[in-house]
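One chain comes next, on its own, written as C-alpha coordinates: the form predicted in complex with another copy of the chain.
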Amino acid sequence: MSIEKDLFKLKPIAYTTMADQVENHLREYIIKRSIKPGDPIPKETEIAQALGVSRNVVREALSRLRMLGMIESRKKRGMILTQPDVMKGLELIIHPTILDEHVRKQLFELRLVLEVGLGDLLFRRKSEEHLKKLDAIVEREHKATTQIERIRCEVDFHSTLYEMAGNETLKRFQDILMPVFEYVVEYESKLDHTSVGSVTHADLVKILYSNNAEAYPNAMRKHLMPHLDHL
(Lines of atoms letter the chains of each structure in order from A and count residues from 1; the text may use other names and numbers.)
(Lines give C-alpha, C1' and ligand atoms only; values in the text may rest on other atoms or scores of the structure.)
Protein backbone atom coordinates (compact mmCIF):
# COMPACT_ATOMS: atom_id res chain seq x y z
CA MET A 1 0.00 0.00 0.00
CA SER A 2 1.38 3.42 -0.90
CA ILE A 3 2.17 5.91 1.81
CA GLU A 4 -0.52 8.20 0.40
CA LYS A 5 -3.26 5.62 0.91
CA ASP A 6 -1.96 4.88 4.37
CA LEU A 7 -2.16 8.54 5.19
CA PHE A 8 -5.85 8.65 4.39
CA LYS A 9 -6.46 5.89 6.89
CA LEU A 10 -5.21 8.04 9.70
CA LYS A 11 -7.88 9.48 11.90
CA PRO A 12 -7.98 13.25 12.25
CA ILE A 13 -6.17 14.46 15.33
CA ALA A 14 -8.68 15.38 18.02
CA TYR A 15 -8.62 19.07 18.75
CA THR A 16 -7.33 19.44 22.28
CA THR A 17 -6.48 22.67 24.03
CA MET A 18 -3.68 23.10 26.54
CA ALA A 19 -6.33 23.10 29.28
CA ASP A 20 -7.66 19.73 28.05
CA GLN A 21 -4.17 18.30 28.33
CA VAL A 22 -3.54 19.71 31.80
CA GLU A 23 -6.95 18.44 32.93
CA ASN A 24 -6.13 14.93 31.72
CA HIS A 25 -2.73 15.07 33.43
CA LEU A 26 -4.39 16.03 36.70
CA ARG A 27 -6.92 13.19 36.45
CA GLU A 28 -4.14 10.68 35.81
CA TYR A 29 -2.09 12.12 38.65
CA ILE A 30 -5.01 11.77 41.07
CA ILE A 31 -5.68 8.18 40.06
CA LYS A 32 -2.07 6.99 39.85
CA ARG A 33 -1.12 8.51 43.18
CA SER A 34 -4.30 7.07 44.73
CA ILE A 35 -5.20 10.48 46.14
CA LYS A 36 -8.27 10.11 48.35
CA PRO A 37 -11.06 12.57 49.16
CA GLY A 38 -9.68 15.02 51.74
CA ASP A 39 -6.08 14.72 50.51
CA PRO A 40 -4.33 17.88 49.28
CA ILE A 41 -3.49 18.33 45.62
CA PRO A 42 -0.51 20.36 44.36
CA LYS A 43 -0.66 24.14 44.14
CA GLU A 44 -1.40 26.00 40.92
CA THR A 45 2.20 27.25 40.67
CA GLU A 46 3.62 23.79 41.31
CA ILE A 47 1.47 22.25 38.58
CA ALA A 48 2.37 25.02 36.13
CA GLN A 49 6.05 24.50 36.80
CA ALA A 50 5.93 20.70 36.64
CA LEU A 51 4.04 20.68 33.34
CA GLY A 52 5.82 23.70 31.88
CA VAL A 53 2.63 25.62 31.13
CA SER A 54 1.28 29.01 32.15
CA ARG A 55 -0.69 29.50 35.37
CA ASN A 56 -3.66 30.64 33.29
CA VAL A 57 -3.92 27.26 31.61
CA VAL A 58 -3.65 25.46 34.97
CA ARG A 59 -6.32 27.75 36.39
CA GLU A 60 -8.65 26.82 33.52
CA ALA A 61 -8.14 23.09 34.10
CA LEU A 62 -8.63 23.42 37.86
CA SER A 63 -11.75 25.49 37.25
CA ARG A 64 -13.29 22.57 35.36
CA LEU A 65 -12.55 20.08 38.12
CA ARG A 66 -14.00 22.53 40.63
CA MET A 67 -17.18 22.83 38.58
CA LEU A 68 -17.57 19.06 38.66
CA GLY A 69 -17.19 19.14 42.42
CA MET A 70 -13.99 17.10 42.29
CA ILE A 71 -11.78 19.62 44.08
CA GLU A 72 -12.37 22.32 46.65
CA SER A 73 -10.37 25.19 48.09
CA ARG A 74 -9.95 25.08 51.86
CA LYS A 75 -8.66 27.91 53.95
CA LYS A 76 -5.00 27.43 54.86
CA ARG A 77 -5.02 23.91 53.41
CA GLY A 78 -5.03 24.87 49.75
CA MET A 79 -6.91 22.65 47.35
CA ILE A 80 -8.11 19.20 48.33
CA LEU A 81 -9.78 16.35 46.49
CA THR A 82 -13.42 16.09 47.50
CA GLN A 83 -15.79 13.15 47.52
CA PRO A 84 -17.51 14.09 44.27
CA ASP A 85 -21.23 14.19 43.81
CA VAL A 86 -21.27 11.57 41.05
CA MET A 87 -24.48 12.94 39.55
CA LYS A 88 -23.23 16.54 39.36
CA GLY A 89 -21.97 16.18 35.79
CA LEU A 90 -25.28 14.74 34.68
CA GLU A 91 -27.12 17.63 36.29
CA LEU A 92 -24.95 20.14 34.47
CA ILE A 93 -25.90 18.71 31.09
CA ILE A 94 -29.48 17.48 31.26
CA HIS A 95 -32.14 19.96 30.39
CA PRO A 96 -35.12 18.73 28.38
CA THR A 97 -35.12 21.59 25.90
CA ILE A 98 -31.56 20.98 24.77
CA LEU A 99 -32.02 17.21 24.41
CA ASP A 100 -33.31 15.88 21.14
CA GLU A 101 -36.35 13.61 20.91
CA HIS A 102 -34.19 10.50 20.58
CA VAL A 103 -32.22 11.08 23.79
CA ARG A 104 -35.35 12.09 25.72
CA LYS A 105 -36.93 8.79 24.66
CA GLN A 106 -33.88 6.85 25.85
CA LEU A 107 -33.96 8.59 29.25
CA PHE A 108 -37.65 7.85 29.56
CA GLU A 109 -36.96 4.17 28.85
CA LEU A 110 -34.29 4.30 31.54
CA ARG A 111 -36.93 5.46 33.97
CA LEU A 112 -39.26 2.58 33.08
CA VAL A 113 -36.41 0.12 33.59
CA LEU A 114 -35.57 1.63 37.00
CA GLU A 115 -39.13 1.52 38.29
CA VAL A 116 -39.70 -2.11 37.36
CA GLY A 117 -36.44 -3.06 39.05
CA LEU A 118 -36.91 -0.94 42.15
CA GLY A 119 -38.85 -3.55 44.17
CA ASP A 120 -36.08 -5.14 46.18
CA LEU A 121 -34.87 -1.82 47.52
CA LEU A 122 -38.46 -0.82 48.37
CA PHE A 123 -39.27 -3.99 50.30
CA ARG A 124 -36.01 -3.82 52.20
CA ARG A 125 -36.39 -0.16 53.16
CA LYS A 126 -40.09 0.67 53.29
CA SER A 127 -41.33 2.41 56.40
CA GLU A 128 -44.79 3.09 57.81
CA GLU A 129 -44.22 6.77 57.05
CA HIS A 130 -43.54 6.14 53.36
CA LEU A 131 -46.56 3.88 52.97
CA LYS A 132 -48.82 6.51 54.58
CA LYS A 133 -47.42 9.13 52.22
CA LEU A 134 -48.33 6.91 49.27
CA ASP A 135 -51.82 6.39 50.72
CA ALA A 136 -52.29 10.14 50.93
CA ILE A 137 -51.22 10.63 47.30
CA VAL A 138 -53.64 7.94 46.12
CA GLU A 139 -56.46 9.66 48.02
CA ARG A 140 -55.53 13.04 46.59
CA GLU A 141 -55.51 11.50 43.12
CA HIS A 142 -59.04 10.09 43.56
CA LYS A 143 -60.31 13.56 44.39
CA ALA A 144 -58.40 15.29 41.57
CA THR A 145 -60.62 17.02 39.04
CA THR A 146 -58.11 18.47 36.61
CA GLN A 147 -55.47 16.90 34.40
CA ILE A 148 -52.80 19.08 36.04
CA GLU A 149 -53.69 17.78 39.50
CA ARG A 150 -53.56 14.21 38.21
CA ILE A 151 -50.14 14.73 36.63
CA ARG A 152 -48.91 16.25 39.93
CA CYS A 153 -50.12 13.13 41.84
CA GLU A 154 -48.51 10.87 39.24
CA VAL A 155 -45.17 12.63 39.68
CA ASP A 156 -45.47 12.66 43.49
CA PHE A 157 -46.30 8.97 43.63
CA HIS A 158 -43.31 7.87 41.63
CA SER A 159 -40.95 10.33 43.36
CA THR A 160 -42.02 8.89 46.71
CA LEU A 161 -41.08 5.42 45.50
CA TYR A 162 -37.55 6.64 44.76
CA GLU A 163 -37.41 8.24 48.20
CA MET A 164 -38.50 4.94 49.74
CA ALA A 165 -35.72 3.07 47.92
CA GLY A 166 -33.23 4.70 50.32
CA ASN A 167 -30.47 5.20 47.76
CA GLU A 168 -29.42 8.85 47.53
CA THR A 169 -27.56 8.43 44.25
CA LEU A 170 -30.61 6.83 42.65
CA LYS A 171 -32.89 9.53 44.10
CA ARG A 172 -30.65 12.23 42.75
CA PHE A 173 -30.59 10.54 39.36
CA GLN A 174 -34.40 10.57 39.38
CA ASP A 175 -34.52 14.23 40.45
CA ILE A 176 -32.26 15.21 37.57
CA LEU A 177 -34.29 13.20 35.07
CA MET A 178 -37.59 14.53 36.44
CA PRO A 179 -37.93 17.45 33.99
CA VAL A 180 -37.55 14.93 31.16
CA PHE A 181 -40.27 12.71 32.63
CA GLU A 182 -42.64 15.60 33.18
CA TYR A 183 -42.04 16.58 29.59
CA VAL A 184 -43.02 13.11 28.35
CA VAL A 185 -46.01 12.76 30.72
CA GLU A 186 -47.31 16.12 29.56
CA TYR A 187 -46.80 15.14 25.95
CA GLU A 188 -48.60 11.84 26.43
CA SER A 189 -51.47 13.52 28.25
CA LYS A 190 -52.09 15.58 25.12
CA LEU A 191 -52.60 12.44 23.07
CA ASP A 192 -56.24 11.57 22.57
CA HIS A 193 -56.33 8.23 24.36
CA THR A 194 -55.68 8.62 28.05
CA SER A 195 -54.42 5.10 28.49
CA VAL A 196 -54.12 3.83 32.03
CA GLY A 197 -52.39 0.64 33.06
CA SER A 198 -54.43 -2.26 34.42
CA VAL A 199 -52.63 -1.94 37.77
CA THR A 200 -53.34 1.33 39.60
CA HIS A 201 -51.34 3.26 42.17
CA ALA A 202 -53.69 1.87 44.84
CA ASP A 203 -52.88 -1.69 43.71
CA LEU A 204 -49.16 -0.98 43.94
CA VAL A 205 -49.52 0.39 47.47
CA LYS A 206 -51.39 -2.78 48.49
CA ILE A 207 -48.47 -4.88 47.24
CA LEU A 208 -45.99 -2.67 49.11
CA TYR A 209 -47.96 -3.17 52.34
CA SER A 210 -47.67 -6.93 51.84
CA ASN A 211 -44.34 -8.69 51.97
CA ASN A 212 -44.73 -10.11 48.50
CA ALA A 213 -41.62 -8.77 46.75
CA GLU A 214 -42.15 -11.26 43.93
CA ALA A 215 -45.42 -9.59 42.92
CA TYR A 216 -43.89 -6.16 42.53
CA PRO A 217 -41.99 -6.23 39.19
CA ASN A 218 -44.87 -7.55 37.08
CA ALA A 219 -47.39 -5.30 38.85
CA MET A 220 -45.23 -2.29 38.02
CA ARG A 221 -44.86 -3.54 34.45
CA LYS A 222 -48.64 -3.67 34.11
CA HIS A 223 -48.91 -0.21 35.64
CA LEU A 224 -46.43 1.17 33.12
CA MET A 225 -47.71 -0.89 30.18
CA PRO A 226 -49.21 2.09 28.31
CA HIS A 227 -45.74 3.69 28.32
CA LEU A 228 -44.01 0.39 27.52
CA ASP A 229 -46.36 -0.04 24.57
CA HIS A 230 -45.05 3.28 23.24
CA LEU A 231 -41.53 1.87 22.90
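Let me have the form predicted alone next, following on from the form predicted in complex with another copy of the chain.
Next comes a single chain, given without company.
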Protein backbone atom coordinates (compact mmCIF):
# COMPACT_ATOMS: atom_id res chain seq x y z
CA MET A 1 0.00 0.00 0.00
CA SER A 2 1.31 3.45 -0.91
CA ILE A 3 2.34 6.07 1.63
CA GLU A 4 -0.39 8.37 0.26
CA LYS A 5 -3.11 5.83 1.05
CA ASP A 6 -1.67 5.27 4.51
CA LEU A 7 -1.83 9.00 5.19
CA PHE A 8 -5.55 9.08 4.48
CA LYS A 9 -6.04 6.69 7.41
CA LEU A 10 -4.60 9.19 9.86
CA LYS A 11 -7.14 11.07 11.94
CA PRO A 12 -7.10 14.87 11.68
CA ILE A 13 -5.46 16.63 14.60
CA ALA A 14 -8.10 18.23 16.79
CA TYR A 15 -7.57 21.95 17.16
CA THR A 16 -7.75 23.14 20.75
CA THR A 17 -7.13 26.61 22.08
CA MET A 18 -5.06 27.35 25.17
CA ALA A 19 -8.30 28.01 27.05
CA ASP A 20 -9.60 24.58 25.97
CA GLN A 21 -6.47 22.93 27.33
CA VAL A 22 -6.61 24.83 30.63
CA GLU A 23 -10.29 23.93 31.04
CA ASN A 24 -9.48 20.24 30.48
CA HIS A 25 -6.57 20.40 32.94
CA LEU A 26 -8.83 21.95 35.58
CA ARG A 27 -11.48 19.25 35.08
CA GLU A 28 -8.83 16.56 35.47
CA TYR A 29 -7.44 18.30 38.57
CA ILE A 30 -10.88 18.44 40.18
CA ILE A 31 -11.56 14.77 39.43
CA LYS A 32 -8.14 13.40 40.43
CA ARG A 33 -8.05 15.41 43.65
CA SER A 34 -11.63 14.28 44.45
CA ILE A 35 -12.59 17.88 45.16
CA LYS A 36 -16.14 18.09 46.50
CA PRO A 37 -18.73 20.89 46.29
CA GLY A 38 -17.77 23.56 48.79
CA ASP A 39 -14.04 22.83 48.57
CA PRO A 40 -11.72 25.63 47.38
CA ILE A 41 -9.84 25.44 44.10
CA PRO A 42 -6.52 27.14 43.31
CA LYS A 43 -6.41 30.86 42.68
CA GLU A 44 -6.23 32.29 39.17
CA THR A 45 -2.60 33.33 39.61
CA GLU A 46 -1.63 29.90 40.96
CA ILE A 47 -3.22 28.14 37.99
CA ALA A 48 -1.52 30.46 35.51
CA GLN A 49 1.87 29.91 37.12
CA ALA A 50 1.49 26.14 37.37
CA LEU A 51 0.40 25.74 33.72
CA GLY A 52 2.68 28.40 32.28
CA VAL A 53 -0.08 30.42 30.64
CA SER A 54 -1.37 33.96 30.95
CA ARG A 55 -4.02 34.95 33.48
CA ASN A 56 -6.32 35.94 30.58
CA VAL A 57 -6.29 32.36 29.32
CA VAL A 58 -7.02 31.04 32.83
CA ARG A 59 -9.77 33.61 33.25
CA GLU A 60 -11.48 32.40 30.06
CA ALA A 61 -11.26 28.75 31.15
CA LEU A 62 -12.67 29.59 34.57
CA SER A 63 -15.51 31.60 33.04
CA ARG A 64 -16.55 28.50 31.10
CA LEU A 65 -16.66 26.43 34.28
CA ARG A 66 -18.60 29.22 35.95
CA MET A 67 -21.16 29.21 33.12
CA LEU A 68 -21.61 25.47 33.64
CA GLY A 69 -22.31 26.12 37.30
CA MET A 70 -19.22 24.20 38.41
CA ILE A 71 -17.49 27.01 40.30
CA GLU A 72 -18.36 30.27 41.97
CA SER A 73 -16.56 33.01 43.85
CA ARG A 74 -17.15 33.54 47.56
CA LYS A 75 -16.03 36.45 49.72
CA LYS A 76 -12.98 35.61 51.84
CA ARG A 77 -12.88 32.09 50.40
CA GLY A 78 -12.05 32.68 46.76
CA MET A 79 -13.27 30.18 44.17
CA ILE A 80 -15.00 27.02 45.30
CA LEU A 81 -16.43 24.00 43.54
CA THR A 82 -20.23 23.99 43.46
CA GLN A 83 -22.83 21.34 42.74
CA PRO A 84 -23.30 21.75 38.97
CA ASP A 85 -26.80 22.21 37.63
CA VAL A 86 -26.86 19.52 34.95
CA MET A 87 -30.08 20.85 33.40
CA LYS A 88 -29.12 24.52 33.15
CA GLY A 89 -27.39 24.25 29.77
CA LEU A 90 -30.25 22.29 28.25
CA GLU A 91 -32.78 24.84 29.46
CA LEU A 92 -30.95 27.52 27.50
CA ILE A 93 -30.73 25.74 24.15
CA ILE A 94 -33.73 23.42 23.78
CA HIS A 95 -36.54 25.27 22.03
CA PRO A 96 -38.39 24.06 18.91
CA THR A 97 -37.93 27.32 17.01
CA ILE A 98 -34.14 26.92 17.00
CA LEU A 99 -34.09 23.17 16.38
CA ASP A 100 -34.51 21.50 13.02
CA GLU A 101 -37.01 18.74 12.28
CA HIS A 102 -34.49 15.95 12.82
CA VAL A 103 -33.55 17.16 16.32
CA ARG A 104 -37.21 17.74 17.26
CA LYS A 105 -37.98 14.16 16.27
CA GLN A 106 -35.01 12.86 18.27
CA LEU A 107 -36.16 14.77 21.36
CA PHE A 108 -39.72 13.59 20.97
CA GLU A 109 -38.49 10.00 20.72
CA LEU A 110 -36.55 10.61 23.94
CA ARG A 111 -39.71 11.88 25.59
CA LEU A 112 -41.59 8.80 24.40
CA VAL A 113 -38.96 6.52 25.97
CA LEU A 114 -39.12 8.47 29.24
CA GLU A 115 -42.91 8.36 29.50
CA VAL A 116 -43.11 4.68 28.63
CA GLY A 117 -40.54 4.02 31.35
CA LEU A 118 -42.31 6.14 33.99
CA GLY A 119 -44.67 3.30 34.88
CA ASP A 120 -42.67 1.81 37.75
CA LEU A 121 -42.32 5.18 39.49
CA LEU A 122 -45.98 6.07 38.92
CA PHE A 123 -47.30 2.88 40.47
CA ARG A 124 -44.95 3.23 43.43
CA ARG A 125 -45.77 6.86 44.16
CA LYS A 126 -49.28 7.59 42.87
CA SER A 127 -51.69 9.04 45.36
CA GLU A 128 -55.44 9.58 45.49
CA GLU A 129 -54.79 13.30 44.99
CA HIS A 130 -52.84 12.66 41.79
CA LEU A 131 -55.49 10.32 40.40
CA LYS A 132 -58.26 12.83 41.11
CA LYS A 133 -56.21 15.49 39.34
CA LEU A 134 -55.94 13.23 36.27
CA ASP A 135 -59.69 12.53 36.45
CA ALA A 136 -60.37 16.27 36.41
CA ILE A 137 -58.14 16.76 33.35
CA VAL A 138 -59.89 13.92 31.50
CA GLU A 139 -63.25 15.51 32.37
CA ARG A 140 -62.06 18.87 31.03
CA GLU A 141 -60.85 17.15 27.89
CA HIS A 142 -64.28 15.59 27.29
CA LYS A 143 -65.90 19.02 27.58
CA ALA A 144 -63.28 20.84 25.47
CA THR A 145 -64.69 22.50 22.38
CA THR A 146 -61.57 24.19 20.97
CA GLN A 147 -58.13 23.02 19.91
CA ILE A 148 -56.51 25.33 22.46
CA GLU A 149 -58.47 23.67 25.28
CA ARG A 150 -57.55 20.18 24.04
CA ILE A 151 -53.88 21.10 23.75
CA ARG A 152 -53.93 22.47 27.31
CA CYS A 153 -55.45 19.21 28.55
CA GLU A 154 -52.80 17.19 26.71
CA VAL A 155 -50.00 19.22 28.28
CA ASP A 156 -51.54 19.21 31.77
CA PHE A 157 -52.11 15.45 31.71
CA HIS A 158 -48.52 14.56 30.87
CA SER A 159 -47.13 17.19 33.25
CA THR A 160 -49.15 15.60 36.06
CA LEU A 161 -47.64 12.18 35.28
CA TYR A 162 -44.13 13.57 35.76
CA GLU A 163 -45.27 15.24 38.97
CA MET A 164 -46.62 11.87 40.15
CA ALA A 165 -43.26 10.19 39.44
CA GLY A 166 -41.78 12.23 42.28
CA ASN A 167 -38.36 12.63 40.66
CA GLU A 168 -37.22 16.25 40.51
CA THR A 169 -34.61 15.66 37.79
CA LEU A 170 -37.16 13.92 35.57
CA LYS A 171 -39.65 16.74 36.18
CA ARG A 172 -37.13 19.38 35.17
CA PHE A 173 -36.17 17.37 32.10
CA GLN A 174 -39.84 17.13 31.20
CA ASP A 175 -40.14 20.92 31.57
CA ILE A 176 -37.20 21.29 29.19
CA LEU A 177 -38.75 18.97 26.61
CA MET A 178 -42.25 20.39 27.03
CA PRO A 179 -41.86 23.15 24.37
CA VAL A 180 -41.03 20.44 21.82
CA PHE A 181 -44.10 18.43 22.86
CA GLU A 182 -46.32 21.54 22.69
CA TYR A 183 -44.86 22.38 19.29
CA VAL A 184 -45.81 18.95 17.92
CA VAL A 185 -49.36 19.12 19.27
CA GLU A 186 -49.89 22.70 18.02
CA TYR A 187 -48.43 21.79 14.63
CA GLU A 188 -50.92 18.92 14.33
CA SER A 189 -53.79 21.23 15.27
CA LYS A 190 -52.87 23.66 12.49
CA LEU A 191 -53.09 20.78 10.04
CA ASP A 192 -56.50 19.97 11.53
CA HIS A 193 -55.06 16.53 12.16
CA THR A 194 -54.66 16.23 15.91
CA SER A 195 -53.40 12.80 16.89
CA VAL A 196 -55.72 10.49 18.73
CA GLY A 197 -54.03 7.31 19.80
CA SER A 198 -55.72 3.96 20.24
CA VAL A 199 -55.22 4.53 23.98
CA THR A 200 -56.74 7.69 25.44
CA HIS A 201 -55.96 9.63 28.60
CA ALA A 202 -59.02 8.06 30.19
CA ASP A 203 -57.66 4.59 29.37
CA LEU A 204 -54.34 5.43 31.02
CA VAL A 205 -56.10 6.62 34.17
CA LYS A 206 -58.09 3.37 34.34
CA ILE A 207 -54.83 1.41 34.22
CA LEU A 208 -53.41 3.51 37.05
CA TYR A 209 -56.51 2.85 39.15
CA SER A 210 -56.37 -0.88 38.39
CA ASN A 211 -52.78 -1.23 39.64
CA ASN A 212 -51.93 -3.12 36.45
CA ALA A 213 -48.34 -1.91 36.18
CA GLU A 214 -47.45 -4.37 33.40
CA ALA A 215 -50.11 -2.95 31.07
CA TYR A 216 -48.99 0.66 31.44
CA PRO A 217 -45.83 0.81 29.24
CA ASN A 218 -47.51 -0.62 26.14
CA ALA A 219 -50.57 1.56 26.67
CA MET A 220 -48.46 4.72 26.89
CA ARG A 221 -46.51 3.65 23.80
CA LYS A 222 -49.76 3.32 21.83
CA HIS A 223 -50.95 6.65 23.17
CA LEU A 224 -47.86 8.57 22.01
CA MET A 225 -47.02 6.80 18.75
CA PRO A 226 -49.47 8.79 16.56
CA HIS A 227 -47.69 12.02 17.56
CA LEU A 228 -44.34 10.48 16.62
CA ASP A 229 -45.71 9.27 13.29
CA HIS A 230 -46.63 12.84 12.34
CA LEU A 231 -43.07 13.96 12.88
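None of the values given here were measured: they were computed from a predicted structure. Numbering follows the first chain given and starts at 1. Rigid core (definition): largest C-alpha set, two forms, superposition within 1.5 Å.
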_After fitting the core, residue 111 CA displacement of 2 Å or more between these two forms_ = no
*Can a Cα shift of no less than 2 Å be assigned to residue 127 between these two forms, given superposition on the rigid core?*
yes
